[in-house]
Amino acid sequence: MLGILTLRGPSMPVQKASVRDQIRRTLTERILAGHYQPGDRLIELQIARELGTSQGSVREALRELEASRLVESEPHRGTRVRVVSLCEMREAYQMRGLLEQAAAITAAKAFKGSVGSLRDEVQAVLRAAEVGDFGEQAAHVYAFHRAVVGASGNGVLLRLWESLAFETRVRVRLGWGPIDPKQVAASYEAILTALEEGNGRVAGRLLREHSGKFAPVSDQLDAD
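Now supply the structure block for this chain alone, in the form predicted in complex with the DNA.
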């Protein structure tokens, strides 16, 4: 039993690995990695037997995934990987832009003069793009934006932003074509400069525009 619980690095302190969390993590990985495709059914007992757990634990994990909108379920019809529509993705990108713009306003204070860690992420993005490692690329893009939003110091803002993670991450897997590294570099460079100067207003605007570049529709909500 407990085929999942095998992993636990040697240097890991006392990580509580509840069965429920392990299941959730495993399923999340599989969904984000594309092992389970959108629309695929997730059958409780099947998963339970595969992972060596009980049906109840799987149910709980599925409820959590449903809450974070990775899956959806109908009564007596089971749970399946959620299908994110193009429309919803556009909306999510709009919102991400809006939130990041707001985040930048205050985050700029934190980054003024020290954008080293951010620059590292951008470098990593470009390196990954050259090699063609989309997973790595997406991870560093995520890390960059998350760092900015996190630096805003607004926990609620961060939570809202993170709740968009699924919608804005599927994009990569849909393969809307490779990104021009030059364009990306230029865009990020401008943002970095603004942050370094502590100019949150400009950084925010640039981040919002950046978000717009990756969503194929005009941004209707721009208040400026």
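Could you give the coordinates for the form predicted alone, as opposed to the form predicted in complex with the DNA above?
No partner chains or extra molecules come along with it, only the chain itself.
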């Protein structure tokens, strides 16, 4: 239960918007975490009952999710989590790499001499990959890269990067394509070294190359 249905008095519009925003955030988190899979139908009434909100608020939240391309609606089929093609995933990885390269220039200053939190995320990625927990792996991959982009201090860049989270997390979460743990570890270690040295240009280049290495490959695209 969201516990926010106290809509009364002159503050009602603000609280109503807050309800919608909380629903949107809840559904976004569930989609990115894999609680809802690509193609799953999102039923307004069911979600409203579960969260203790109005069906109208859920409908408004779903419209916002559709605008951000996390879900899609079709007549007579309702609203479903969007299915992402391999081509879209590859394009998202390419764009994410460019954004991370730009972010690293200033982010490296924040991480110079202190990459312990990032190293913890890398270790969590490797542990999850070893046991085949793709959901956990995707969450820590996201946390690592978001921390780097966030450290740039550029809010617009961060929002652009976050808009690609769905495509990139789906690829990891579903375990599509072979990934060599040694290659992953070596790639992240090089990035960590550059950030720890405060070398933003090298870190940026390595982040861009990292995204290129782990994007869906051409033969997967041909098979899609």
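Throughout, rigid core stands for the largest set of C-alpha atoms superposing within 1.5 Å between the two forms. Residue numbers count along the first chain shown, from 1. From a predicted model like this one, the values you see are computed outputs, not experimental measurements.
Legend entry - Is_shifted residue 206 between the two forms (CA, 2 Å cut-off, rigid core): Comparing forms between the two forms, the residue 206 CA shifts below 2 Å.
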